[in-house]
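Just the one chain here, laid out as structure tokens, in the form predicted on its own.
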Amino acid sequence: MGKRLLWSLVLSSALTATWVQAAEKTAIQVMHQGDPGFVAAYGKVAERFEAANPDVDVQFIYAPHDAYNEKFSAAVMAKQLPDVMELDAPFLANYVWSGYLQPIKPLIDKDLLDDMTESNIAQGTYPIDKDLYAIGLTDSSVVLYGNKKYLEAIGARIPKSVDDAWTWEEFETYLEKLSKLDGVKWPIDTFRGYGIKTEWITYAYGPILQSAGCDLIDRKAWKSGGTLDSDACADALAMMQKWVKNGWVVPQSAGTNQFFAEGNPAALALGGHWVYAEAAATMKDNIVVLPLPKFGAKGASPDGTWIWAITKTSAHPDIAGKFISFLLKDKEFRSFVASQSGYPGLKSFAAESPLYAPGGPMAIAFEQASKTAVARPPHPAYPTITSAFMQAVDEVFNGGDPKEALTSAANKIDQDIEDNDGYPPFGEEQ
């Protein structure tokens, strides 16, 4: 009986110093996205952080990477935003303007701040109030892979600076080369097995637009019509219909990764930054990488990738900006990134990242980020322009007139601007 009491003390003391901790504890929610190597890298940065701050709970609330901006609306309207979010860069003037995200700047590590690159700058800046709303360890871009024994075989000039691209009429000579080799099934992969549903389109086939000589909309006007639907875009679209009418084109149902796949079916790749530690391991010597042809008189690539933000109703923003500054700062995090080919957003990384320093195999791809590289358009109707372009592309790929798929979707655009007022103070002079 005593012993009873005794233990039944002991637990109760024990129970109440735990609800005691619990209670002194701060919690900050995190939503995020990520394939399952990132969100256990996440799992085990937050117990480093909590081991270093043992009065902060760090909670993750997962959403997946094509249904996220929907979870993240369903977080809005059940006025749920959590703490830190991450969030793709295209996105962050929509989510700005809408009053979800406050600026980090007072927030974060300076010499985080300072050891931002340009384009990693560029993706976490408002463009009305020039202030940073979200940074990250890293940034993003598309090069163009190539199988080295195929290009050698049909006597491929190799580009060896983003300056020597390739330019429209040798890209598409070679294709046709390639058409006619041995062994290719596809001279090239533009991975149509990411499909419509996320950001691939718009993002990777946007600079072709753009280098061409036209955009998706004017970034001055900002006004989509005269523009999207120009001479120019509606050539750029109808060289890619020719590409995938010839055949040159791995079709979406063959999926994503027919250019490292055995046999190497497609001899080029318009493929992402994070391509190449598959293919690589596959490949080995046999792969080279190529800036992105100029279809144009200038070249053109893009950036922009997942960034991290603090929400405008966090009740922690102090501890949330803590957790971001400790995230990018991490060793063991940023061992695993560069493990993945993470394309650098801190000059710091980049140093640590032998991929993307002079003379490493993916240099091209860095020397793109302050050269060619272009943001998607950093304006509240961004969801309404990436997806009315992904869906007049993919009319175009399956027959449809480029021209008018072009012009339909400007269409789309200026009303959903029109429909908000112009988005002030977008259209205003500043």
Contents of the next structure:
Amino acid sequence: MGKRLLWSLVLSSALTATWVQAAEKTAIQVMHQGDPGFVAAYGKVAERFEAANPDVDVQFIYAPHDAYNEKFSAAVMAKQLPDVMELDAPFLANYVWSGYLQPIKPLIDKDLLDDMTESNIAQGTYPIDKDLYAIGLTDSSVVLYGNKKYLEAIGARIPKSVDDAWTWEEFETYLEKLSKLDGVKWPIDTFRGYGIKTEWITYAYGPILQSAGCDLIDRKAWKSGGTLDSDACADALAMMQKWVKNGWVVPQSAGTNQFFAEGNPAALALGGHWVYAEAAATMKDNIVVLPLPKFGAKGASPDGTWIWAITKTSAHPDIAGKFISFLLKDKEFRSFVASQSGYPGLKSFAAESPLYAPGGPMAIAFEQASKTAVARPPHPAYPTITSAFMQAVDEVFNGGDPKEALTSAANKIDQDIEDNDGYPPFGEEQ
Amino acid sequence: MSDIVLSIPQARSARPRSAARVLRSVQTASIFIIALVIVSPLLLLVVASLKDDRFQILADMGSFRAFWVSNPTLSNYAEVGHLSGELAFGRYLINSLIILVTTVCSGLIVNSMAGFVLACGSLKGRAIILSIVIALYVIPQESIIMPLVIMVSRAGMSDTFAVQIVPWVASPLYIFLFYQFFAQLPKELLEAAEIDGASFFRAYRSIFLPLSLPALATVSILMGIETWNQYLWPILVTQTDYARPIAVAIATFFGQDSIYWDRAMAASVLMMTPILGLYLAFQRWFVSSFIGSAVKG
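Structure of the form predicted together with its partner chain (previous: the form predicted on its own):
Shown next: the complete complex, the earlier chain at its head.
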């Protein structure tokens, strides 16, 4: 009986000690999205962070990409915002305006802040107070990938720099020639397979409109009517509709890899930087990376990607900042991102990425960031802007009238801004 | 003369028989084609899960190669099985099974009881209650999902199994299905039970419930499919892999930049198997229930 009592005491003491130790740990919650590779990579970073900081417990909240905004809304309503959250850069203005994020500068290692590229600073900055609210290891861009064999067969000019990009006329001439070339099923893959549940349409097709001389919204008056439904935008969208009608564009049903699929059925691809790794693996030297064509007087390319922020409700912002700093500096994580052709958002990461260095296969993509990148509108109405624009493009690709579709989108955007009294202080004198 | 008399009816009867045969052949062919159309996505799913190249899966789409695999491999299943930590599919599969079994079992009890009370009980305002139940059915889930999220989070139920079970146990549709079934049974059964001294609950448990096998099977299958395919709700109310179902796990293969069709297909086959098993187990009663409804309808 005595022995049993003794053992019970020892066991309960041990359990209590373990519980106390566990209870002493500070937990931070990190909400993120990502494919299996990234999910696994984050898990390993957390293990290393916990090993370096034994008093911290990193808890991940995974939200699938297509339901990320819904999960975020639910977390807001349930007052369960995480400490750290990954967010898509164009949504930053909406989150800051709504009061969900806190300035990140005081919480991140200074050497990392000094290391940010201009476009990385731009994607994490709130335009009203010019403060930094998020930081990322990466940024992004879209380029025009070409099948060297096909381009040589039609005698296409290969641009060597962003300044040398194809013009609208050149581009359409090549599309037409490619459509008649043996082996080419579709002249171009614009990755319609991503559908309208992602940011793809606004992200990749928006710059075509900007290059053609218009925009999704007037960035001073913050009014979409007169801009998105202008003739320049309608003409640009009518041009894309023509590509679709002519059968030049890979249909949505064909998926998202016809450029580098077996037999190379698509000759060109308007694709994100992330396509390079997979395309190069299958096409070897037959791939050529070109700047986005100029559809008007100037070129335009997209930027912005998923970046890290700290919420206002975080009980441990210092630890949250420490984790983000650790993640962005983690060598193994950087090496994984580089293997996925990650587009550098830190100067030191650019130095570690020969892919984007001068003379590297993706150097043109990096050149675009400084010469032609146009951020998506940094306005709290962005969720409405992107949703309305995506619906309009989808409608046009399915045979709708460009002018009517864009007018309807512009009305929706302006109505949302009006319903929110202009989202002050946006639109007010600064 | 007699030959002629005999030959005429023979000629007359031969034509309808051959016409009937042709009609039957057309019917069989039509059924076969319809069955093929229905089964083909399923076949495509299984075949694609046996291909080892995710790009090949897409390249084959749109041609008959989508239904053929020259070198079948189980590597996608192995990869799905080997995922660990936040992506441990075994864990998600078990979670889904726990949620499925608990929701369906509790749902059968609660909804059948409610249906029985409405059909056979002596409730005051029964017609009004029944109208409310039917009215609740037409409210789209999307419109109440956010208030429900707030309710369950305030109740401290977030990230539990309970939060994925409790809100969906009672369902207006299933209450109505049971109500309809019990209402069709003869009232004399209840009277006889009461004469024999059985309580109202005893009559439900020992007489009416055993008679409602077709309704139980129908509700099991419908509720099972609904529960098994829940996607948005678990995302909204759960945070970690502790109680998350497999539908959420499969979403990891649909990333922003890439879609891992090979593993998504294998995981989908794994996800489909238990619910297919549930259907096969109950399909006899399920079909008879539908036939019964159609005849009575």
